[in-house]
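As a starting point, one isolated chain is supplied in C-alpha cells, in the form predicted on its own.
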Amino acid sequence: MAEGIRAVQYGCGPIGLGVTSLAAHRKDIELVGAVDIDPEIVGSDLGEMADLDDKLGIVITDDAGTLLSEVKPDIAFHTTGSSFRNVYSQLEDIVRAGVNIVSTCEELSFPYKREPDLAAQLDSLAKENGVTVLGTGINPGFLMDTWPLSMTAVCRDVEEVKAVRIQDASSRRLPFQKKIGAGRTPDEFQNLIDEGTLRHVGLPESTAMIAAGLGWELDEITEEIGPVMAESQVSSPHLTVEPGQAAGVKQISHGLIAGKEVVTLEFQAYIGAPETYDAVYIKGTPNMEVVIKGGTHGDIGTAAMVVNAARRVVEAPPGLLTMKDVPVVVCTAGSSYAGYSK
C-alpha cells in the first residue's frame, strides 16, 4: 500500500463528520486538521464531534489558511455548500495553498454549462499551483451520471440514457426531509422553489456530464420541480405529513437534441414512499435495464465517495477534473486492500 494520505476535513456539518468517520477508520488516510466557521463547535475536537468512541487530537479551527499553510495536507475533504460560487472562495484558498481538494458541492461535479467562465479560472488556478480538485459524491457524482456513464460502455451505440432515484425519505434526516419540502402546503412548497431553496441540486449537472462523456452536444436542458403530495396521513421520526401537504419532491432533467429528450435524470425524494430503488435505462444496442433493489444509502454513499476518491485525485494530473475525467473509483479499505496482503 502506498503511503497514506494526509487529509483535512473542510467544513464539519454532517457530511463532513460523516466523512471523518469513515477517514479516521481507513489506513491509507491520516486526518491532520479540520475546519468550520460555526462558532458551537470551534475548539471542539473532531473525534468527539464525530461520535468516534476516541478523541482524535484534532481541534477544530475557523482559521484554515493557518492550518492549511502549517499541517501541509496532501487533500481536502470540502464539504460546506451546493453552490459553486458561493464556495468559491473557500476553494481558491485551498487551491492557493497547494492541497487537492475532494469536494461535495453538486455544482462543482460538472461545472461547465452553469459557471463556464468560473470553472476555467479554477481550473487554471489549479493547474498552476500543481493540484487537482474533483467534484463528487452519492449524487451528483455516480448515481446519476458516473454510473450511467460507465454501463454504455458494453453498448454497440446508445441513442437515450435514463436514470431515476426514487427514495422513501422516512429515515433520512431531518434537514434533508425539511430540504425536500415535507410537510409544507402547496404554497408554501412553491414559494420555497421560487426561493431556489428547495431543490435536489446536481441534475443538470449530471445531465450535462452525460451528455459530455458520451460526445453529445445538447441543445438544451430543462428541469421540472414539484411537490409529492400525501393522500394519507404518512410520518417519520421528525415529522407528522397531513393530507394534501408535501410529503416531498419530484424533480426531472431534460437534456435534448433537436427537440428530442437524450437524458433523462429523474429524482423524487418523499416520506412514504411505497419503494425505494436506483435504477438506469439504457435505450441502445443492446438496451439495458439495471436496478439497485433498496436503493443506495446518500449519507454513507457520499462519505465513501469522498473518501474513495482521495487517491485518484492526489495521483491526477493538476487541474478542475470531474468523474468522467478520473480512473474508475473503487473502496480503499484497509491497508492491504479487503484484507489481501503480500
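Residue numbers count along the first chain shown, from 1. Take the two forms, find the largest set of C-alpha atoms that superpose within 1.5 Å, and that set is the rigid core. All values derive from a computational prediction rather than experimental measurement. What changes on going to the form predicted together with a further copy of the same chain:
- Annotation for H238: C-alpha shift of 2 angstroms or more between the two forms, rigid core superposed.
- Once the cores line up, the CA of T185 ends up 2 angstroms or more apart between the two forms.
- For G196, the Cα coordinates differ by 2 angstroms or more between the two forms after the core has been superposed.
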Contents of the next structure:
Number of protein chains: 2
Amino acid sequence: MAEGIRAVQYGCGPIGLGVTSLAAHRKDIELVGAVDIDPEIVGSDLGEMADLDDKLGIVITDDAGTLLSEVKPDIAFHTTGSSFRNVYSQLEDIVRAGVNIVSTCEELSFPYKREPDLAAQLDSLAKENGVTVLGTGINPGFLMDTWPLSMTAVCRDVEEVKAVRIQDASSRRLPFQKKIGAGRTPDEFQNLIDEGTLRHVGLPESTAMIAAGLGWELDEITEEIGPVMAESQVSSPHLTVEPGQAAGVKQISHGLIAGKEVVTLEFQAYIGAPETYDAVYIKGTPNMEVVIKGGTHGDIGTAAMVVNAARRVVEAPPGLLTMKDVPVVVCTAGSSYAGYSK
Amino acid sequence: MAEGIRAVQYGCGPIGLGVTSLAAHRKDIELVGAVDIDPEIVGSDLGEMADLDDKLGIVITDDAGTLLSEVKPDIAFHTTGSSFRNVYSQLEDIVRAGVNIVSTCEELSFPYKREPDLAAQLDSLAKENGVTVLGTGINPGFLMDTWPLSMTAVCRDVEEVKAVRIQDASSRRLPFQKKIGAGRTPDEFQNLIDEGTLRHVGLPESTAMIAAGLGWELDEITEEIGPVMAESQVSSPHLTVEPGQAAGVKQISHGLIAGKEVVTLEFQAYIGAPETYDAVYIKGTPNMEVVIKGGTHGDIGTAAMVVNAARRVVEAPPGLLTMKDVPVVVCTAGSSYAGYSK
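Please show me the structure of the same protein in the form predicted together with a further copy of the same chain, now that we have looked at it in the form predicted on its own.
Below: every chain and molecule of the assembly, starting with the one above.
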C-alpha cells in the first residue's frame, strides 16, 4: 500500500464505489480519503459502502476542501456527474488544492466542442496549479474514441471510422434493463427520451475526439436515439418484453464533413441481441475490422480505465488532457509506483 | 507540402522505399532528402527508386552528414537494419545533427533488455541534442506489443497476455514465400535457421515491452522457431509444397516469471493457413479476446506506423522513447502540421 499512488475517491455513488472496489485491491493505488455530499452516507466507511470484506478506515466526508488540504493526495477519482458544466466547480476546487484528477464526467472526455471556453479555463487553471486533469472511462474514453483512433496507426489513409457497441441486455441487472427502456411502450420510451434519463452521454464527445485525432474538421455532429422494438416476445430473468414494446435502446452519433458521414458511433443495448461485441471498422488503406468478442464489461471497464489512467495522469505535464494526448493507458495492477511527483 | 514535417529518408531498401512511397502521398510530410550507401542507387531520384509516378527531385546521397546539416530536417525515417548495435553509429550521427528519428530497427523498438547500456547511451545523447528517437513498425511496434498493452487498459488485473499473428502466405509475393522457407526440406529449413536468415527479429523485444508496460519483472525470455510442415500438397501461384516439406514458419516467444508463462507471442506464416488474422488474448479480469479480421498488411502497416509516428516523435520530449511511452499514434494523413519544433 505504501508505494501506491495516493488517491481520494470524490463521489461515492455506484460508479465511484466501483472505482473504490477495484482500487482497494490494487497495490499501485493507496486510497486515502473519500468525499460525497449525500448525508445518508457521509460518516460511513468507504469500504463498507463499497461492499468490501473489510472496512478501509476511510470515513466519507462532505468537506472536500479540508480533506484535500490535510491528506494532500496525488490524485482524485472524480465520479459525480456527466455534465462538465455542472461539475466544473468541483473540478476547480480539486485543481486549486493541487490535486490531479481522473474523472468519469463524460463531457470532460473531450470538452472542446461543447464547452471550449470552460475547457480552456480549466486547462489554464490546471497549468497554474501544476496538475493534470483527464476525463476517461470505457465509453467515452476508450471503446468509441481512443481504441478506434489507435487502430488507425497502421493505415496509410483513413476515409471513415465506425465504432459499434452491441450489448445483449438479457443477462444484465434489472436497473440496467430499466435504464435502457426495456419493456416500455413506444410512448413511454419517448417520454424517457424527452426527460433525458435514457440518453447515454458521450457519443458526440467521442465523435469529436476521433475527428480531432485524425485532423478532421467536422461540419456537424448529429445524434439520434430511439427504441429497438421487440418483434417477438423476448425475456430475461427479470422481465418479459412483448412484441411492440421496446427491448432496449439504439443511439447513433454521426460526424459529417461536407454532407458525408465520416464518423459513425453506434450503441445498442437490448434484450435479445444475438451477440454482444465491440467493433471498429475503418474505411481506408487498408480497411480494418477489429472485434472484441463478447464485448467489454462496462462497469469493470470504466473503473479499470480510471484506476489504470492514474499513473499516466500523475506523470503527465500539467493541463487538461484527453485520452488522445496521453501515452497508452495500460493495466498497472502488476506495478507498484513509489514517489510520484511532478 | 510546405506545411508538412520535413523528413529525410535514411535507408532506401525495400522498407525505406515503402515509407517513401507512403510519405510522398501525405500532406503532413514533406520529403526533403534521402540517404543510402549502395553505389548502385546513389545519385538516383528517390521518387524513381520508389516507383512513384513522378520524380521527387530528391537525389539519393551517401553523404548523410552534409545532407542533414544543410537540409536540417525535422525527422529522419531510419530504415537500414534490424540490429541496434549494427546501426548505432548511424543513429548517433543523426542525433548529433539535431534530427529526430523514427526507425524500423527492430531491436530499437525495446532495447532495454538486450542492450541496456547502448540504450542508455543513446538516450543521453538524444537528450543532450534535444531530439527524440523511437523504434517502431507493425511488428515489433504495434501488433505484438503496443496493441496488446493498450487492450489491458480495460482490465482490473492481468495474468497472461498472448498475441498471435497468423498469415496465409498463399497470396503473398514469391520473395516472402521464400523468406518463410516454403517448399524447403526439413534439413534445408534448419540450415536457413542456422544461417539466421529465416528468423523474424523482434519477438523478444515485444515480449520485454509488454512486461515492462505491465510492471512485470520477467525471469526469462525464450524463443523457438521451426517449420510448419505441409501435411498434404499445398500451392500458391508461385510454388507448390509437397507433404513433408515446410509450408512456412512458426516462431514463438515465451516470457516467464517463476516458471509460469505470462507473455506468449506467436507468429505463423505459411502457405495454406486456413485464415489470416491478428489476435490478442488476455487472461485477467475480465478476459479479453480481440481479433483483427483478415490480419494487418505488413508492408503498408510498417510504413504507416513510421509515418504516423512522426508527429508524436517531433512533439515528444527529448530522449529515447518506446511505443509504450508516446501518446497514441494515429493516422495523420488528414492533418497538416506547420512549424514543428521542440
